[in-house]
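Only one chain comes next, encoded as structure tokens, the form predicted on its own.
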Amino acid sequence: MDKRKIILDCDPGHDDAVAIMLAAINENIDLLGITVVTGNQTLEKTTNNALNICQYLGLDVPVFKGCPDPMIRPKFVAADIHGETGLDGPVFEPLTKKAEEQHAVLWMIDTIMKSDGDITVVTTGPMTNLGMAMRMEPAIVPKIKEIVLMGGAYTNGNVTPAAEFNIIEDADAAYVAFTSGRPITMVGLDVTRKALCYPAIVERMGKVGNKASKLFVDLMGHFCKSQKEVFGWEGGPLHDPITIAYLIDPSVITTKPMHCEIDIFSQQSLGRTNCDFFGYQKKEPNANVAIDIDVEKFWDMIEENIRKYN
């Protein structure tokens, strides 16, 4: 089986950290590089978090620093969930791994242009880097194999009643991606809210007893606590790694083709992913939208891959 070549564009973030871990450990994923964007925290902090994760796990993966602000609108961060550092909880050794000199957007353009059209771009944060890359060099668009994103919802948001964080943070960049004509798989809150990391799950992963296992437990300690404080649920939903789980085994989620439009015009519903679930508009679907998840299979995949770490 050929490895799936991916660029992981993220804003670590506890769930992004688990996505990095899953992508780097699994033998069927070829993680070409990690591009970082502002989102869960400021760019300096999210970049340091990506570097800390790679250093802690001993990952020989280049990290590229990307856009510090959304394409047009002011930025905001999710410190209420991810803390002051954006990755509160784990304690890391002094950071020696450094980000690459090249800007993330330029590296993304260069890498996709040199490819054979076999690179999937996975975004688990705001889509700023990808949107900027598409605008700066439109020739990359037909060479992107697939865009897989954690973002949006066809039901309820988590920042406003309408909008999910990654989309509303840079709705304009999401608009660029969703109107690009490339294959899109959207993993939104409708399924990620079903993957709740209950205390029993944390205990289960902790029993693996290796370095990746300890990191998972340390990450989820803070993440689940803040999720309960903000949203009231007992276990935090592990949003971002579901994108990687889908690439490893697509059967982990159920998708439905829909036409999806990003609201970039209204005030109350800015950032909403308007997914035409029932096909009212009679428009050609532009995204495969996740509508269900095999939760047991997902947690089995997380444990299986944590066990592979050595």
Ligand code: BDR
The other form holds:
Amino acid sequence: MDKRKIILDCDPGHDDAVAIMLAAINENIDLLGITVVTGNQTLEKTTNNALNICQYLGLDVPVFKGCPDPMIRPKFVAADIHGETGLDGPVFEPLTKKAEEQHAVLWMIDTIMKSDGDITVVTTGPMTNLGMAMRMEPAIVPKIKEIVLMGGAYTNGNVTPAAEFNIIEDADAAYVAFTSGRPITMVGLDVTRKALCYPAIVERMGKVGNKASKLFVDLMGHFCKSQKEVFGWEGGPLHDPITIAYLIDPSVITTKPMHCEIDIFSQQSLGRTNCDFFGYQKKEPNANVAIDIDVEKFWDMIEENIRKYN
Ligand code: BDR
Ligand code: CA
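What about the form predicted together with the ligand, after the form predicted on its own?
Let's see the whole complex now, leading with the same chain.
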């Protein structure tokens, strides 16, 4: 089986960190680079977090710093969930790994332009870098194999009743992606809220007893506590790695083709992913939207891949 070439565009972030962990070690994924965006925290912090994760896990993956602000609207961060650093919990050695010189958007454009149309862009943060790349160099659009994103919801959001964080943070960028005509797989809160990282899961991963398992436990210690404080559930939803799990084994989620429009116009529902679940608008579907997840299979994949770290 050919390895799936991906660019992981993220805003680490506790669940982004687990997505990196999974993408970097799985033998079916070729992680070309990590591009970082502002989101869970400011760009400086999310970039440092990505570098810290790579350094800690010994990953030889280039990290590129991207956009410090959304395309148009002012940024806001998710310190209530991810803390002041954006990755509260784990303690890292002094950072020596450095971000690459090139801007993430320019690297994304170069890399996709030079490719044979076989690169999948995975976004687990606001879609600013991808949206900017598409607008700066429209010739990349037909060369993108697929866009797989964690974001949105056809049920309730998590920032407003209408909107999920990654989409409302930069609704305009999401609009660019969803109107690009490229194949999109949307992994939204509708399924990620089923992957709750209960204490028993944290204990199970902790028992693996390697550096990746320690990082997982340290990450989830903070993440699950803040999720409980904000949303009231026992275990935090491990949103972002589901995108990577889907690329490793698509059967981990069930998807349904839908027409999905990003609301960039209204005030109350800004950033809503309006998914025509029943297809009554008779519009051509532009996204495969995740509607269910095999939770057992997902946790098995997480454990199996954590075990691969020495
Ligand atoms: C998304 O927002 C961020 O806080 C998480 O990292 C995830 O990507 C969930 O709404
Ligand atoms: Ca994220």
